[in-house]
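What follows is one chain in structure tokens, specifically the form predicted alone.
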Amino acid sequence: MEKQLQDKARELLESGKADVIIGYGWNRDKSHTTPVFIKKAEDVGKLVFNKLCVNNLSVYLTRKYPDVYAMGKRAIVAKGCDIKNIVVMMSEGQLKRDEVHIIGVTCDGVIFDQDAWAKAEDGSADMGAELKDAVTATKCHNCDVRNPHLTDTLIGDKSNFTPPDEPVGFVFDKIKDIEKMDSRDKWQFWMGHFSRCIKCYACRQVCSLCYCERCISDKNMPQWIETSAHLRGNLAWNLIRAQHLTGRCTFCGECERACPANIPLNVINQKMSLVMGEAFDYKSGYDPKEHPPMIVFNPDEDKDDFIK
């Protein structure tokens, strides 16, 4: 897959069809995958895919990154759920279809846990399907687009994966047992998550769907989210900003990988995004031209009378 990889980012390169490759690279050591820049076609080997390639390297295609835009015609590696990403930006004006060459790769699930990936690969430990389920990450178990739906090259055998009828995995098992417990467990779950928020905001920079240019926590004029990291504040923020991905959320996992304090931030926005599938029958990421139902109003597709 590598060398298919390669051979067609020199392809993109040395036709003048893209000016940069934005894909993975090895870190010095070996030990992880990072974000690389391909400019040059001599450069092409150091892309590399595997599956500690978790990155969501889409967020490189916002306005958050005007210096990777500024390198010209933008070709990037995406996996299928990274392109959900790049869909709901499409869907949303964020990006024209035409501005971005799609390499699409067929991926059969990435890492959550790298080291213990690297324990059981150097045979520390035993690579078993117990250890495999542990630190293959949870969005992966449940993944329909592991041969990616929307590209302008694929590359990779394609994937015979059938996801499950029903999600399953720990961030699915959490919103059960949550479901379960009664309004003051349940708040003191969330407070106590909350209570470790450092408020670095690391969350929203990882995530290509914080695409603001002044994001609401940011506004003091008035001041609509307190900037100290104490409860009041973290719930505010928090809350806030899984409202604002309610039915765009496509479960990349970035943000609470992303997370120094470890709150469970694909939780919450799993549940909201079963709560717009019940709602609205939709699932994000998978049609540029279908908007999320939280972002238009359609009065005669909605189903509370009241409204009407």
Partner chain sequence: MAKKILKRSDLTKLVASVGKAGGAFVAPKAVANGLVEYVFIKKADEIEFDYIVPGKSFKEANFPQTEVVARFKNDPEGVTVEGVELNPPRVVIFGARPCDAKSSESLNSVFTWDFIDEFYTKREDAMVTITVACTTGDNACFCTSVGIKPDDTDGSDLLLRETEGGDFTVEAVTDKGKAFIKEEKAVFTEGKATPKERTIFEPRKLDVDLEKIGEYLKDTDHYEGDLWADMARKCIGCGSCTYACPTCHCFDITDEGGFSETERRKNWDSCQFDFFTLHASGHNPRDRQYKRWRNRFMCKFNIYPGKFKTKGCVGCGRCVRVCPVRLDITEVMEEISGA
Second form
Amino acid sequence: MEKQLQDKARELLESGKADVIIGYGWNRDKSHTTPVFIKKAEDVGKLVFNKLCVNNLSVYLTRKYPDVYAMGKRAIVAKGCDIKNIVVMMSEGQLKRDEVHIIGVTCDGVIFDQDAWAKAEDGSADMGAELKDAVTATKCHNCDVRNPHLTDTLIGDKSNFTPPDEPVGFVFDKIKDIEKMDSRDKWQFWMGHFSRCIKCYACRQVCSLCYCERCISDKNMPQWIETSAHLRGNLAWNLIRAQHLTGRCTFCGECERACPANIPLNVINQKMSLVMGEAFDYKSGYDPKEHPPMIVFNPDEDKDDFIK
Amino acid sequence: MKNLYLPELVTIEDITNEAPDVVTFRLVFKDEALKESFEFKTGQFGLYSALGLGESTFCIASPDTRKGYIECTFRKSGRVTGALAAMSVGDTMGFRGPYGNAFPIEDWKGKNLVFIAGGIGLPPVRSVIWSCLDKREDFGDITIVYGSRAVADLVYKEELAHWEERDDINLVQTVDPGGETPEWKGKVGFVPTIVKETAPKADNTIAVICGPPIMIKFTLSALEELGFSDEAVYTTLENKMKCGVGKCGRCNVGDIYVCKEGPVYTAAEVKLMYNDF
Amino acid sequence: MAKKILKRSDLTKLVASVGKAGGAFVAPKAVANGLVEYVFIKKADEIEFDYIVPGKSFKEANFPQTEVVARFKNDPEGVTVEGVELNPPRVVIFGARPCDAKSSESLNSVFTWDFIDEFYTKREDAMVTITVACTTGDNACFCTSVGIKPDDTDGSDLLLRETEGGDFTVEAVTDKGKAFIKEEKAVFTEGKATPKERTIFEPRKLDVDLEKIGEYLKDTDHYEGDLWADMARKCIGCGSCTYACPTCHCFDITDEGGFSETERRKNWDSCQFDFFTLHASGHNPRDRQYKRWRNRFMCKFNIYPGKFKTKGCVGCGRCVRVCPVRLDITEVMEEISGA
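Requested next: the structure of the form predicted in complex with its partner chain (the form predicted alone having been shown above).
Okay, now the whole complex, with that chain kicking things off.
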């Protein structure tokens, strides 16, 4: 598969169809993968694809990266889940279809808990089925895009995986747990987690759908969100971000992975997605022509009149 | 406990509208003892608070030769400056300072002086101009080249008129092409060009410049052409600051902390700096 | 003479005794799934012993993420300002690591050059640092490559070494540490012989030359060049590395509150944020992410050692571990060392 990927990358670069390949490479000791920007055909050997390719590289297609944009025509190595973000970016006018060459890669799931995985690899932990389940991201257990849905090039063997009817995995278990709580316990649960927030904004920076050039947290006239890392400011930030992603979030899981405070952001974002699914029968990231429900308003279809 | 971040209260004694969105405040310390004892050196800056909304950094625009008050001139552009601009005479605000180094005016005795400023860059130069004018006999020829985008954007209009009248100052005013009005009697052209045209003698002369980065860049090369040595050219760097006391870590240009080692530098020093402006 | 011993079972007594004397006890604690942090604890059974380094360093104890420095009141009688008067209680940091302990000196050097920030120094004066030498580590640890040993005493008041039996041998490093042992003599016991200590962890040694990196950064021409853009292109500009870093000291000063009563806070900030250096005019000296990343590298290996004469990097490896894109500072260090 890697050979296929590298050959395709070489072809794109040599033919001038792409000036830069945004893909995955190894870090120094091959314990993690890291984003690479391949500009020269002779460097395509650096491209890899494996279970550790957890990053959603679509963030580099946003306008937050003028330097990447300036490198010329972009091609990106993307898993099905990453392509969902590209789809949302397209539906929101952030990216045109012909502005990026999507090298879709079929995927068997990626490792979310890479430290636990490393222990299994070096033999200090038993990589049984149980651990394998635990270290694989919840999204992968339920993935319906292991065969990527929007690509210019498709790499890898067809996956025959069928997602379960009812979503499974830690995130959904947790959502069910929280749904059973009373409001007071829910509040305490979230305040407990938000209290650890350090306002590093890694959740925002790693997210390709947080593409605003001026985030609401950076605005101070008026100051919507207090910048201090106290409960008030942390609650405001985390809830506002969740709301801004409602109906847009594709559950790529990057925010939770990036969070140095281990705040279960997937739980809140996925809960919002479930609500959107129930209310609007909508799932984001599948059709670039369809707009997320919370960002469209059609006065003709509005049943209420308070906004008219 | 000595609290580095605690502002002193000052009263706004006078407000002058200089240009659209540009105002000058004259500030007096509420504390009588401090009002007497407060000292600063021309070139230093302070942090001015709209209490409850935050602090902004401006130079002290009045000269150290005048005691009992300080002045600041700022453009309304954000949360703090917006709130300050909405204040009235008699209102209270906060001040921390003075911070930073100063212009070595003492060392300039007997020399000719050229002051060059663009737009809102005049306030820091103005404090030097008045410091020197208040000891006029210490210096040789004094030339001031001041330009802005348009006539309306010139600040300190009253003082410009006063300097224009004095025969011991050579004042050259200019506006960028297109910024002139029918009544405009000054020059039309960019500051670096006008500096070259005016051609002050480099011999035994100190130049002080302040303005937008692009103006500074071209003026420096104009002065070089005229024969000014880098050691004889002074400028003041304006970087974003929060603490003013070398802790908060944002005003550094490479390894230089502008708030403590600056903001006043010679062109020679600036040329040695990292390209981090 | 046999070393003094601190029994693990006596930690209960120690925590209680420190609390009784009005002090606070900070120790590593598992606070979330897979995350250990230094936090204030009330009971010894909250202490986590299985950790490499906690998520963030204990700099928070002296330099909180957010703290009020002044309060303002605006009412019909006029405006008043009131500075916060700090009288910190003794804070015992238990389970520090030698890398973190060493970083106190670095933060101190910034907070005391010329102007003295008493919000930092008063807390530091009231702190007792009890370090536990590392018997565990990972691939991100690189303290020995920046001149620190996993059982260094520098910066600690007491250095503990774990024994095979799970207790600790005690080495008093400073007078403050000696005084602490005297005060708490009930728990620092003396046995006949020193029990066998566990083997100290040996981190991987990088192929780096700090002096060469320092020299490289001194040349302002090296500030240009493709190296920075190439190495840091993937940086997403989150502040994780800076917030996890024991020596990162940048902060913001911000006012918040209502109309009549407001407070001025000193909050952690990060040189990785684009608004950090943005001028009111719209000009931004560090307008690209690689320039911001370059600044952090410069801070660690030029500004700290050159200007403050202290270590900018203590090799704790936190920035490597937390980086969502695995931008590994050690790779850049090696690249420049080999340049």
